[in-house]
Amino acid sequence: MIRLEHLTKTYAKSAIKAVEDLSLEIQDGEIFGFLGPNGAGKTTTIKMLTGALEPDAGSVEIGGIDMAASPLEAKARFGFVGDDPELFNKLRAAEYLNFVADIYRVSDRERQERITSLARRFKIADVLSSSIGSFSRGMKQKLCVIASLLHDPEAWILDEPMVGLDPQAAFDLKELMRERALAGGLVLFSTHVMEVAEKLCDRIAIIDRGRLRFVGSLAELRARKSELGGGRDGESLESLFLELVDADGSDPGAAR
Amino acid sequence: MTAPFPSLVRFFALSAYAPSKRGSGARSKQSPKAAAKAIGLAVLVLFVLADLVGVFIAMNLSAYAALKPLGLQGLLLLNAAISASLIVFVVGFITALSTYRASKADSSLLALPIKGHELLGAKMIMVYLSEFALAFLFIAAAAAIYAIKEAPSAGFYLGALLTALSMPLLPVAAIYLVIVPLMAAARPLRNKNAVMIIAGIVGIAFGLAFNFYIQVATARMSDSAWVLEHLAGPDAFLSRAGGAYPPAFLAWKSMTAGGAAGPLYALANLGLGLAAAALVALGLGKGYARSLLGFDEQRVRRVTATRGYVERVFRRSSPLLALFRREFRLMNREPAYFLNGPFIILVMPLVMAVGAAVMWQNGDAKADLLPRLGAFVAGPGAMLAAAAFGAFLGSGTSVTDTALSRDAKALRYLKALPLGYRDYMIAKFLHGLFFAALGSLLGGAGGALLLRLPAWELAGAFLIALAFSAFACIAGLWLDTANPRLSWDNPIAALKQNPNATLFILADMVLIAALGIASAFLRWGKLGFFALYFGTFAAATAALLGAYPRFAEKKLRSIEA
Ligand SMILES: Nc1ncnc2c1ncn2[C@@H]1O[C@H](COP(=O)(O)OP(=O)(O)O)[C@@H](O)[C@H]1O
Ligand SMILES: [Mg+2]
């Protein structure tokens, strides 16, 4: 379980509140979509959630462990795929995987099994001894996905994971998300592509200009809209989303 | 709308020289602190340049004194023109190689409707701009001395300025005339690593050659007998120089002809250079554009992940060791980092050995130098000299003073891993210590061997160097932890545009030099010096190491990765 309470962050070099008073609870076994336009504060929230960024106020709890109090224990409970796969281009894929497994203290046998099965699944098994710099963006993304699962974490956190993946790889990744959720794991990912969230998520949160606009299931979102008199039956999430983030009539892109 | 060519030049200039814009552009005006930093940095850079030019000025002054009685003082200007061309050629060669394809953006420009010669022309202008600054310094140094002593007419100044403008043109044209066909022909060279390594080797070869040239030239030009004998009449020598390198001859004429003729010669020089540069840009533009295609292609090795392979490759090690390995690989596989760091440690001893060999051959240098240092060298001096060289090698490479900056983009990811910040930073320290030990060994112990010191003095030199380098390591790491440079696009920026590196190197040099001078005044024995230096730096290292982890942990937690 992940619990965020009243998270607030203003970057030192900017005056805007990137995230403001955000509270969320995500249960084990669910796939949770974190939606919002560019610059909404998704990555900032995920950075605070993963311990990469200290919140100005509020707290993060992962599997019942407080991030501020015991960061190492909290971090060991999730696997993380960041939004930038261009990180370790000078390393070979195998070196990178070994590095991550060492940090998570994964045993020889476990890392060998997981790397073998995941690398086969994502079809990069035969390039493991190549330099990451020679990979396409999609291949790098797949490698990051594999690295994030080496310790078989209870929570899986991904920031814009579909970017750069070919249709087959995107399909494989979605399958993997479903499998992990079915097995009782928690999956949280951010995206600005509504379609992905629509097909995959048990619940979604919509964030815009640092504030949470909605949390709940897709059905709840539709119900909410029809209560307000706007939504039609079968309306796609996309148009609902656009109405929501555009509620006060301003352009979310320009506000940032 | 701007025409494509000028905006291309601006694009290259901004991406190469403009300081990085931080954040999301929220701050449009500079804070006073940032301004102070920029000024401080500019002062430091000027200081280093002034040092270089100072050597050149000193050389010019002594040459002037020797040449004046012969009426050959104009030779100063010829020498300046030749020196400027030479240094521009080699420094420009390195600049041109390392910016041949500065980033992926260069290759993607090919997708735009830009002609090859525009692309190459813009690149040449880029290199020209930085080389002009260099040529200007050299010509100005000689011209200033000439002007003060000779009080020439106004035409001289115009001639000198035009000369400075024109001197880099031909070298830059020549550089691309060499590089473009080379790159177009040799596929393996079209790879950043190969490019940087060649640039590094050329740079070092040049450092040696230029040093040698300056020494020989100073000695010769201050030796009136030699000048009289070899240059009998200036015309004989100058016509030879003019035949070999017309721009130098024209430069000399433009500054000494006097009257209206001076600027005319300079204009001829400018025209010659411009024509050559234009010819190269027009002639090789297509070849340049073609050579950019497929730059940085890498071989993908396919190895079937058999059970045996997996079991051999994926083995557990401790987090600290994993962090150390990562540090080591990321530093030494990035050519820009390797060449400015570990490479120096390996190559400097070579350079010194060559220098020493030249000095031994030049018997008089030894005879001249040794008696003067006499007692000091016979005493603790030799051991301290070896220790100083070891300290210089062990600490003079930007291994720890850019360690956190180099990780900038990865921090967001690394901070999400369950790694202790203490382990993370200690791995960086150990990585620095590894090269500190290597430098101390090659410099301190190697130097001691070269000076034929007894074993215990060799050990002393090594240990002093190691203690000093370890201290420098932790001090540099502290500096970069306190004020890391975290926003950059090109990895070179983490090193080259990092104030920490500049500040550190200067402080390092000043400290070594100050200790050297202080040692000459202290009349202590070898053991006393050993106890003083080893003890002080070992204790200081221990003290810093004790306090550092807490500081680093706090700082890393608060960094907005
Ligand atoms: N390092 C940073 N420094 C200053 N402002 C930042 C930084 N990172 C993000 N921001 C700002 O915070 C806001 C939220 O950004 P982000 O969380 O990256 O959005 P998203 O991931 O939803 O696209 C934006 O206005 C962005 O400009
Ligand atoms: Mg984002």
Given for the second form:
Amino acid sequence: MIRLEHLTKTYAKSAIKAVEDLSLEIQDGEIFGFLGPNGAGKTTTIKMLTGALEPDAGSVEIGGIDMAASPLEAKARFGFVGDDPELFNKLRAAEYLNFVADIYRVSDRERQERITSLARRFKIADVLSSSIGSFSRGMKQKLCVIASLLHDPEAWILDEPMVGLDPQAAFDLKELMRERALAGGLVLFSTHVMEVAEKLCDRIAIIDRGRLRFVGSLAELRARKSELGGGRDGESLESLFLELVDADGSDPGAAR
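So the form predicted in complex with the partner chain is up there; where is the form predicted alone?
Single chain only below; no partners, no other molecules.
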């Protein structure tokens, strides 16, 4: 489980809070979508969640481990795929994967099994001996996905993971996300593609202007719209999302 409590972050050059008093729980066995417009605070939240950015206030727990108190132990419990695959371009792909496996102390047998299986699945097994600098953006993204799973993490965190992927690779990634959730793992991903979130997610959170606007299932979001005097059966997540983030309400933190 991932637990975020009262996370707040303000950047030095801005008086506006990038994230304000954000609390959220994500359960094992679910695919959880983190949605919001550009500048809403998604990436800032994910950076605090993964320990790349220190919050001004609040706490992060991953698998019951407090990120501030035990950062190495907390970070060992998740795999992360960022929105920009910046890698060591002079290394060969196989060297990079073994480097990551060494960091997480993955045994030789386990790393070889996982590298072989995942590289075949994402169709880069025949280029593992090539330098990363020769890879396209999509190939680098596939390499990041493989590296993030070498230690078989209990939580998998992905920030816009499908950018740059070809349709087959995007399909394979979605299938892998569902497989890991069905096996009891936790999958958290951010995306701007509402159709993907609608089809894949068990629950979603919508953030806007640094604060949560909604947490729950799509059915619960539709029910909330109906309670407010609108909405219709089968209304798309895209339509509901656009109405929610464009709403001119006085309480942007009215999540539920």
